[in-house]
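Listed next as structure tokens is one chain, alone, in the form predicted alone.
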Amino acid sequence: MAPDLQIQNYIGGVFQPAVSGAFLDNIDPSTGQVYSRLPDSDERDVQLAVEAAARAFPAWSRTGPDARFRILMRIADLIGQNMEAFARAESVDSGKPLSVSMSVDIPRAQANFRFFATATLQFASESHHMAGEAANFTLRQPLGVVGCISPWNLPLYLFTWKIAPALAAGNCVAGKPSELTPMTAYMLSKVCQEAGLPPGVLNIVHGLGHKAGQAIVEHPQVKAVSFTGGTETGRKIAAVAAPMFKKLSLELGGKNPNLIFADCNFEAMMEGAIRSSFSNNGQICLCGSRIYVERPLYEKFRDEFVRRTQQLITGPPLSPESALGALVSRQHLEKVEQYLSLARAEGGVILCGGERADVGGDYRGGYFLRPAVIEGLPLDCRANQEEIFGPVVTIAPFDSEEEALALANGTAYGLSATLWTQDVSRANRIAEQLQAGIVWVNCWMVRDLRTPFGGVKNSGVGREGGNEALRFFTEPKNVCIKYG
């Protein structure tokens, strides 16, 4: 399996062109040259998207546990079957380096398969005996045709985390993933047919988001939309969607806090913070982008941190050397550096990197940029409030742990929390206090599927993963049985 220089929608189990036979470019960001082409759609491909999906749906509702299982874990056996050829169009379309799309991105696209083929198989409902009077057991019903937006950074990974248990749970799926990032989305299609999915089951819409993913929203008879972006695009999804009583997942922004505390393991922690702050980019909504620590460290933290950020190498996403690829887009590119100025102006020193990597050759014009260290902003400044989403983090020390809560939670969002510290009780005391909806501690990125994945505040609405994926995707109705 290779990527095609040509990508097409897939709408019932057939690969079309966009009804307005309209294109765009897609955009090497490596290279920033253009290698692909991907339809502009519009409302117009999104109705037909989700004509196949209804048509589809009173059978594929009605396949059983079994069957689906079955054709589930066949995906997954092809992304496995077909590994490198996912990676390599993973980090040439959105700039990652391989190393990331071989270890994380493809692997956990295909998890996320495997994941909801077993979990159909378990997912249980509730019963409640009424001593002597009646019983009560609940149904639960796929919704029928159901939206999965995705974005860029992580783009099979995120897409198949809501394709998966749409699917699993019954439903038929109209999905539109990011225009910036389209080629494994395109690939994931053509396995879809090859693993026998039925027509109609799972339609593919490429686009932009104000016009295909709009149409998806709005279109009266998509059910529920899970969304993974930026929270104000998350904010006019909301107000769409919720007058016409959509169920909604929204997986939003966030502002991470990193506390590390004196008594931590020193060596455990560097690499997880360096880990956390520069990981894809630092273009993961999960990265510690705020990073605190206590004052007695401090100084020894900053140090090492600043030496080991300036080995990380900037380089052509392909290279097994690169620790950093490129920016996913000139645009985001532009957006980070805008902050980095910000982050001057608001009294913050750079203590390293923020500048464009020159990587020459045919990599001249990619959007690469050195990961960058900043101290002495304070909390309430715009570079410590605003989601930044790329290589750049902010440190600071604190004094106690009051002050160490007050500086984490001091932000709209609420996505997640990551601790250092040897001392139990303290871990569960602050873990207990943290506003956000995942805490590590001692580590980071440790994902177990089963466990319940979202936000606070600002960072979204609703839960994601496990048994928590599929209650999202049924509706539950209580059936009460009298006794005769």
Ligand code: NDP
Given for the second form:
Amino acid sequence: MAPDLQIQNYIGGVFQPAVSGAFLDNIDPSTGQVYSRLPDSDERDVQLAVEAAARAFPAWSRTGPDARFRILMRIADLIGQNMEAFARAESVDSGKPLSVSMSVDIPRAQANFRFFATATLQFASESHHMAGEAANFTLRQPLGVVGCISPWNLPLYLFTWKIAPALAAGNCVAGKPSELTPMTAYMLSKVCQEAGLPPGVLNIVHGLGHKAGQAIVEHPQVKAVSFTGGTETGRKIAAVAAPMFKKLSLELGGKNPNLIFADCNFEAMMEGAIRSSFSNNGQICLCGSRIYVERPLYEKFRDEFVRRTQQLITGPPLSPESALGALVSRQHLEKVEQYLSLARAEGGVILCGGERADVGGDYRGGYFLRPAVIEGLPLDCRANQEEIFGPVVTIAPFDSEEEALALANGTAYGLSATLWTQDVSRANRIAEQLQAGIVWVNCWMVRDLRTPFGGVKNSGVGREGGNEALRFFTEPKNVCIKYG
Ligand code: NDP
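Having looked at the form predicted alone, could you now put up the form predicted in complex with the ligand?
Full assembly next; the chain just shown is listed first.
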């Protein structure tokens, strides 16, 4: 399967341009050049998508679990068979190293479909017995047409993380991937067609967030919106959807702490800290962007962390040597650079990185930035409070557990936290008090798809993953039957 230069919407099983006929440029971030185009869709395309989904819903919602399982597994198989094509397309579209697309993004997209395919066979609902009087059972029924909107950092991974449970639960979808990274969602639509997913069950509308995305959220027939993206966008979506009483799942930004105690396994921690700081160019909502180290270990940590950061190769996404690729867009690169300037103005010392990387050759116009480590910033400065979402981390020492917790919990976000210690009692104590939806102890990004996934505070509302996702995409109805 080869990426197409002309991406199309996928509506009612048919590939089509935007109703307006307008296109947007799709830029390869490693060169800064336009390499394909995508439909610049608006509310008319969304209307077509919602109509197609509504037409498909009665039959799809009555399709039994076995049939749904077979189709979703076939989609998973086809993603697996086209793994390399998907991975290359993802890297070209987003700038991430091919090693990341091959080991994280596309295997996970495949796993999402496989996981929720099997979940259709196992999802069960509760019953409540009232002794001698009545029995209650809960029907879990699909909602109808649902909206799935995803960001650019893990494009197919996060798009399928929403679509797969929505379809598994019997809904029909109007989905929009990020306009910056539309290619693999387009390839997915071809796979769905080949897998025999009935027309209209999944509709993919490409285009801008404030046009196509907003039209999905505003559409009265869209019963629920599952959104992953920035906190400000989440706020706007909530403001539109809440008065319409839509179900909402909002997975938003993070400013995750990484707490390192002096008794940790140094080598395992160091390897983990490098990954949690700079994987995917630091453009993962779960990256640990604020690193706090217990004082006795601080200098040793700092020197070794900076040394290893300097060794990371920033290079062409498709090169096997590249540990970091290009940032997703010029606008995003400039935003990260502004935060670096701000950090300097706030008194931070940049220990390494933060300058553009000259990758040379065809890549001169690409958006490459060397990974940066900043020291000397207080908790309350903007660089430590706002999400930078790039290859930038701040480091600081702490003296006690209480101080570590205060630092960790001292932002408006609460997505994930990482903790490195060999003291199990301390790990338990701290994990309990961290304000985060996910706490990793002595590891990072270890994911079991059955676990609840999501954040607290400004990092979102609701949980994805496992039965949480299937519950989100179904409406419970209690049926009470009187005995006798
Ligand atoms: P955005 O919020 O800018 O966009 C996310 C998606 O929403 C895109 O498809 C975007 O379209 C669309 N969109 C934008 N405005 C609207 C609107 N008014 N109505 C409906 N849809 C809209 O996020 P980014 O793409 O920049 O992604 C980065 C953010 O995502 C970071 O903050 C990161 O932390 C967060 N994130 C959170 C995760 C989590 O699980 N909590 C996981 C991964 C990322 P378009 O691209 O065209 O603007």
